[in-house]
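Next comes just one chain, in structure tokens: the form predicted alone.
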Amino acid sequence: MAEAKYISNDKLTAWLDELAGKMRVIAPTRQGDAVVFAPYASGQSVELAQEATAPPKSVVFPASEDLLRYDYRKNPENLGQVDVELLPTISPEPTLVFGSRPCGVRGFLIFDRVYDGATYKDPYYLARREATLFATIACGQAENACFCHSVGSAPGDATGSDLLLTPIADGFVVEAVSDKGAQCLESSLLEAAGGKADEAKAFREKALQEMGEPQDFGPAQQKLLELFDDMGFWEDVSAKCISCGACTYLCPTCYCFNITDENAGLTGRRVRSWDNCMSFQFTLEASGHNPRPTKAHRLKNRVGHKFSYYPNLHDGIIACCGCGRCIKSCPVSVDIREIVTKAMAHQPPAVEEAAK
């Protein structure tokens, strides 16, 4: 792997301009009170001090995308005969996502096990995944809602990244994590990091230590299954939830979608759009029956999927990157950590009575 490099803050824009000449660059940009990932323009200043409001999930898994377009073509010799022509829509361009925190990119590892599985591979997701590089920035201080270290990660976790930037002094130590990432270091604007690489390592270790001891969510896999039919528990923990769906739309690991066909005359398209498991319509059947009729049922599914069902299918890996967006952006402060902790500590009434 390429040696670590260093770039000073005053050269960062020039480096991004260089990279933007070779590929599309997506970087965090301030829009009012929010920080969003948007196409980078030459000379633009990027917002690196604040974590992006939403992760860069939409770069690889768009909120809405055409799976295919189609045209109906009538046979001029026999107008009753209609052929359907399918038009391809997969044409991703090489892209660099710059400035995400590690947790925002680590979420794609959860996607990979679903969309790049042994039995099914999603060509749309995989085409964009292959065309996209990620340059992440190590966190120096965890926010109140952060718990990445409790789900197997860390503030400086490079897993899933192609480049890892660590802020030090008046710049960044830049380390290649993949061969593709190493190619981005071939610039005269970067210099050998030398002893600064050790300084960067110490920075990341300090950030992890300051988070304190991680919480063990391992027991949740079984405990959540045991609580599956205890609707009293789920009604209690979901009481203040308003089913707005902010938690799902801002989550780096939520991958559910809906598919609709949209027609206009003799042409149309098949569209895939993000869906929201906290919505009543998510499981509403054509008959009118809904197997998850209340927000308690829906929150049970959301929490259970991340901390029990997914780990059960995927070698114990929790489908949560600990970014805390679902906590920080929830208008009524539902805290998934508290729910899982309560579930692990919950005892059936008979056990509680015997303990008295």
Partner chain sequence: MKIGVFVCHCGSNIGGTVDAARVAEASREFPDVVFTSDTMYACSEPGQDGIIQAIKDNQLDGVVVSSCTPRMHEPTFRRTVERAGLNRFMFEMANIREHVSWIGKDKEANTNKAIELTGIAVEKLRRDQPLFAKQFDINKRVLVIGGGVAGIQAALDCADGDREVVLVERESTIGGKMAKLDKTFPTVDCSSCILGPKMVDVAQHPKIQLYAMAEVEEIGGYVGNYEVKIRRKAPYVNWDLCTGCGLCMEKCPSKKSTDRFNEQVGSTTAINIPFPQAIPKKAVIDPKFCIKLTKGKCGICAKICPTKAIVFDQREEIISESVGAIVAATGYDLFDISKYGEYGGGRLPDVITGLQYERLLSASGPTGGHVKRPSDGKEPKTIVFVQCVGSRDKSVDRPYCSGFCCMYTAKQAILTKDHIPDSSSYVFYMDIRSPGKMYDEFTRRAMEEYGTQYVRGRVSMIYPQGDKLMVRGADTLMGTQVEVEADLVVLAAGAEAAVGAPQLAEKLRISYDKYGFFMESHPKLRPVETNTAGVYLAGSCQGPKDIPASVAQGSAAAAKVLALFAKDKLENDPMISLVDMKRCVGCGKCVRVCPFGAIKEIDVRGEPKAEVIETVCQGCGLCTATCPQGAIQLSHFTDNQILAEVNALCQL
The other form holds:
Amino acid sequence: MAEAKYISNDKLTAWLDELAGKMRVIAPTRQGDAVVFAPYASGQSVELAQEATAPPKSVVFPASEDLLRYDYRKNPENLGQVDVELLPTISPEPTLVFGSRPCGVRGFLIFDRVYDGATYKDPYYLARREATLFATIACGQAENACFCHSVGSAPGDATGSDLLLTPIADGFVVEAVSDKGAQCLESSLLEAAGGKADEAKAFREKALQEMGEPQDFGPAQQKLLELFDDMGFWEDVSAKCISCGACTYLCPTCYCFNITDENAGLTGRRVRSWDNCMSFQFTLEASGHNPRPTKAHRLKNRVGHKFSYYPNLHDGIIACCGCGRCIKSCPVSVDIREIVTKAMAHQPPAVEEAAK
Amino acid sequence: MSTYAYYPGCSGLGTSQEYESSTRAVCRALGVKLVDIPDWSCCGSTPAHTVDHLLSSALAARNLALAEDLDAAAVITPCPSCLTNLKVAVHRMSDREFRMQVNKLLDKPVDRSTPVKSVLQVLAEDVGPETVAEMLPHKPLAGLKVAPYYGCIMNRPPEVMQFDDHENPMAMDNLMAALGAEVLPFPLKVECCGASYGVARKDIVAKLSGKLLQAAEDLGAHAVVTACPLCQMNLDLRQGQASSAAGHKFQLPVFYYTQLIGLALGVPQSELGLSKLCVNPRLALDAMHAVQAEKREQEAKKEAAKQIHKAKAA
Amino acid sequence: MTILTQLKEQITAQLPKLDMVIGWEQGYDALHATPLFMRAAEDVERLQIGPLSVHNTATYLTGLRNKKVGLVVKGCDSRAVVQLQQEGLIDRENVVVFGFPCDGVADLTKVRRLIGDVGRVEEVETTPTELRLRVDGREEQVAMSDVMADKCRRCQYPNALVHDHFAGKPREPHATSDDYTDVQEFESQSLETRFEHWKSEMSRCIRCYACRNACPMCVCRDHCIAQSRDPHWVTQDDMVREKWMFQVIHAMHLAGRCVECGECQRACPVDIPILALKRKMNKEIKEVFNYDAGVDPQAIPPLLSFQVEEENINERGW
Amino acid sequence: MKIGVFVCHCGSNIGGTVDAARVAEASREFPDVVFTSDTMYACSEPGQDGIIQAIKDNQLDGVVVSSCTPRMHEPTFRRTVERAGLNRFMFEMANIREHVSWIGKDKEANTNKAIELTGIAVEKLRRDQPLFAKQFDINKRVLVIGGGVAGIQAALDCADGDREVVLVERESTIGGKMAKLDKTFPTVDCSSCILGPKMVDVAQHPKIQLYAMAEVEEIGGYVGNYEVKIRRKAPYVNWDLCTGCGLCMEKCPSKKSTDRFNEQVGSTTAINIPFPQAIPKKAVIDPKFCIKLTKGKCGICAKICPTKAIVFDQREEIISESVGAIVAATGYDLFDISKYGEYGGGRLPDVITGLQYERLLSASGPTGGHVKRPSDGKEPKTIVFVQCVGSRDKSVDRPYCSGFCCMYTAKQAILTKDHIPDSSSYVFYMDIRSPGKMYDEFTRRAMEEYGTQYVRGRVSMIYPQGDKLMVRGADTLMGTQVEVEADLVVLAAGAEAAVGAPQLAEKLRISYDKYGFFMESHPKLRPVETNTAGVYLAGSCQGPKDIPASVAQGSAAAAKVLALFAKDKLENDPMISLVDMKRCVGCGKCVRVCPFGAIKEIDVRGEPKAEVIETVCQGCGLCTATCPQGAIQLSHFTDNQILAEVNALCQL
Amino acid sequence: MPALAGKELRIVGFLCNWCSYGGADTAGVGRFSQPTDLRIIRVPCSGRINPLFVAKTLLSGADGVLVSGCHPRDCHYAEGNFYARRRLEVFKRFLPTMGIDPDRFEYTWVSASEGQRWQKVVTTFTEQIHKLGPAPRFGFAHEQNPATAAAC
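Provide the structure of the form predicted in complex with the partner chain, given the form predicted alone shown above.
Then the entire complex follows, led off by the chain already shown.
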């Protein structure tokens, strides 16, 4: 692995410009009162100080994409005979996501197990995943909603990233995590980090330490299954939920999608778009029946999936990166930590009765 | 009782001082609190309203704007002419465009739309003849036959004035009845008195006012009651002219309704200004007293007869 | 007795007759309140009211139609109750309204603009005029007048318009009229600027529909045409046109019904200023029909009625 | 789906400025289109045969014809495709004649436009569903509301057509306003002599069920199947026992009752039979004046009644009737003359309405046909008639002409001269409106033979002077003011909608104008129909009318009812709205706006949902535009169909 | 299908079947020549026209939208156009805030007999739209594809 480098703040823009010459750079940008990942244009200011409102999920997994386009070709001799011609759609550009936090990147590790699994490989996802590099910035201080250390990550976690940037006085220590990342360090703007690398390490350790004791969500895996039929519990914890999709769409680990066809005349597109398990439509069946008719059913699924069903299938890995966006951006401040904690502590009424 | 922003109008300071002073006195006696609009100015009457709607409305609106600070239930005025100008201004200003134009002319723009009413409307609706009647159980004006005369603009045009029946108003009738007076069904309540033709064409006023006086006299009225300074002037001051035009001498006192209410309530003579009337009010009051005396006499006789009857029976 | 204590007493007294009472409590940190569903007497203790009680409690009503629900309301929340009642979407006898005089709520977006990131607020103290925050160990004081939600600055109904119980004394309205200067200001820009404004703002929309689900008047929810195929008004494409079309649908569906509680904009996780669209709609509704939604339970929403001769609509002659 | 497109040249009508062959050629590229052709005259027999043949040869599921306006030949081609075995709604038309070839000369632009219009027709057809009309039974009974002359006529005609009739009358007798008239214009024949026999027919007709003193309380259902609730007020007399002998009236001590039949000219007894020819001729107690009912004692009538018919504790009752059609014939009421303060109506006893004057003229009236003025019973010598009191006057919100006042005023002037030969009459009028057979001649007679003085101008005021009434007005022909010293003033009060008409209209779900008169379907071509199927109008409830017109409308309404009842089953137009129960949230907005009351709220497992009454829905689609979640869709014009048309035209 | 390049702009009309569609027919029968831009979509009643159809049409790239129904009081269905009038008026007033020129949308009333009036309506409206020129666009769908350019 290449040695650690250092870049001072005043050279950062120049380095980004240099990188943007080689590939598409996506960086956090202030838009109105929100911070979102957007294509970087030379000289533009990037917002690195605070966690972006939305994670960089859509770079690899767009909010909507055409899985395929098709044309109907009519046989002029026999108009009833129609052939379908499929047109390719995937053409990912080499892309660098600059300035994400470790949690934002960790989401893709959760994705990978699904879209790059043993039985199924999603070509659309994989093509973009292959083409995308992550230059991640380590966090110095957790926010009130942060809990990455409780789900197996840390504020300085480099897993999944290609470069790790650690802020120290007046600049960043830049460390390559992957070979692809190392190639990005070949720039005259970067200097050797030297002793600053240790400073960076200390910074990351301090950040983790300040987060305090992690919470153990492990028992939730079993407990949530036990609570599956306790709708009273779920109605209680979902009472204030308004069933919108802010939590799932902003979640770096939520990977569900929907597929719809859009036709116009003799052409059409098959569109894959983000779906949201908090929505009524998510499990709505063609018959009109809906196995998850209420928000209680749906919230149960969301929490259950992240802390129980996914870990069950994937070596106990919790499908949550602890970024806290679902808490911060929830219009009614539903707190998933609180729900899981409550679930783990929950005594079914029957048990309580028996205990008396 | 609420507070009212009071707009006296120019006549009240000149030709109809007795209307002004009796109005204030009666309002005080009935608990209607008047606060004068500070620095009030012309209502935009005759000269302005015929030539420039905007200007006349602005003149009226100036007063309305000043009244806003008083936080009164309504702006009220005794004079129907002032009333018309103030109300017409409010009516026109319900059009936003017009209101903006008016406000442009004013130092202090009109913010709210304070209702404008006549003093008569306040006495008839907010106080009410029932209240007056309760205060006067002995019916002090019993026997006085009055013809209430409203004039042409107190209730008209109805869509602007929004008060009483514009063809057969009853507000003054009811108030007079509350005093105990005998109210005659005066058919020419809202007929024209000749108005300001008194200056240019006296003959017209003499003829029209004469007709009113004749009708009142035919009904056996002791007096005419008015609520308008101009009507009062035409009927009272010009009664001689009307008499010579009709070839018949009218002798009908013409009261302001406030004078009669004041009289009934026992307001001091100095504030009623009865001495300012041209046709001697005694004529009517004496007639009233005669009727009352006669009635007393009859009752005394009846009483005596009863006593005698009782005595006999005993 | 403080208003809060009085309110708690009133709620405690009524609670046995109700399935729940909805109010607010502190959320995951001191700056963020969260709706509180009080079912037992001990829940009432957690009730808080004040500038952080931003959520419109009436939003939950239509989802609880068969329940006996108590509702703690700000003035704007109560307008939603009135409007829902007017449209027959709730049974008034199933709802017990607890009112209190609302001094206005804070707009957390404005707080963020003033003091930067609010992710690490440790403590918040509210006074009638100030928010005092401890963030990252430093003290921040912001005047309420600087962070008060715009809807509160122009609020004409700070006291519940309908209520069964009222704690404290009704307060003076914050404003007596609304001249819609914000709308006028926005429209003083060129058409092109306005068009581009929305194109750019809508581009970051994530189609989470928090705006819709937070709206007390959006009663279609699960059956909203934004997500249906029959009818198929919008596609699921991540395109400005589709996102914007939804905002037009929302605005049109709220025409004459929107009580301007501002929940749509507050709920938006990416801070798109969509209340402007509803403000415009309300301005026109006011001008054409002289109508305010959520004020009179007996009124009929203007777009669900008509007059043979419309006073303020000119017949369009050619 | 397999679609055939047929492009019509319409001779040179289309072919002249549209390249029809190119339209057919381009249509081959539209989705689902498997067959196209251009034809000289698609609507001609060979043209239609060609379409049928193509449907059969190519197993087409739907057809687009690009030709003239669908308002012309849509029914033609619907029948064509039906003959070929398709559902007639699997058909769309593109109007490339009226909307293209006839309005532009640029052949290229026209052809392009024709292709696009054909394109949107194809897109719409691709989303068409076969629709089927519903048949339903019809109840062949009719409800007639109002027993005035129009209602009587309608009831009799329907009954003579062998249909059962339910006749509901608000008063205790039928006859309406006509029964109060002394004579009728222009024949001056006795009103009760011509109306009386008809009233008797009603009473005796075996097919007519009469409910007097009754009002319609509630109407549910739809054409062919209305459910009506009728509230029958209590007369405090058992009408089955009452023989109408009138003994009770003679003995009743309460003689100051309001005499409604005589228009309050004088008063009557608390127990009362309004007039000798009343149908039903039954006594009614006015509870406001009956001493027994107000004070608890008296009961003389009960003692004297030979059949013991008096029932003081009688209660009103609700009767349910099922009918298939309804005729509204609720007539009119008189304008309240006291609204003109300057005329003194209601204040001056000798200022009366025309209808009151009719009672004074009538031999069966309170004065026995001797004209006596109300104030002092003296015979008036000078009578002034004022026309247009409450007609043609915006200031009292009655801008319309009441139509019959000119004529009855002329009649009354004539009758006055007959009654009081030494009298003189004046008529103040605005215009004389006498368009009718023998009408103008009649008014001429009033002027020329009877010496009635007609003064063209309005009266400005009426005031008493001594025992006379001064009538001051303008003579606009002479250009002078006039004053007439009158003994009696008769105001020709205008007609206004009957009290309660708007409320009844709402029960009937028909519209009414701002004055409360019921709206007909079309002012010229459908004068007795309403926009609610099965509800018809007769007489003055639709607008002021004289007797001949009212009777004509009564018969017309009856004809409509009989035509409706001639069918054994009714069939609806299947282009109606349908509710997707899964998506409906039960907000009731559609119920609120539906102009036909065709949507009702139903309960589905505890949830409110909307349901379309298929036989009532007229297919306007207002509900579809109103439903926020698109849960109610108008068949054949669904959101998706219109959106598909938009998409076909506008693709970014 | 794009409008005829250079000559026409994309104008869509929503017409009620009973009055305005008939009025357009009457204009045709009378051979009252009109510009060719307008494409008419037939609906039963102006009350059927959800203003959102207009929104959708404008956002889909139409340069102008015209709605026409029966004159108020003459609605075949008694009340449809009364509702339409309110809804369309409010929508028209809403357009400026969207940044869309309200002149791109007009609604009016034309009876089945008013062929000449229809000619005038179409001519005036088409001229009005040509004066405004093509409406601002969002660009083609694929240009907006988030795969290539997205704010996330």
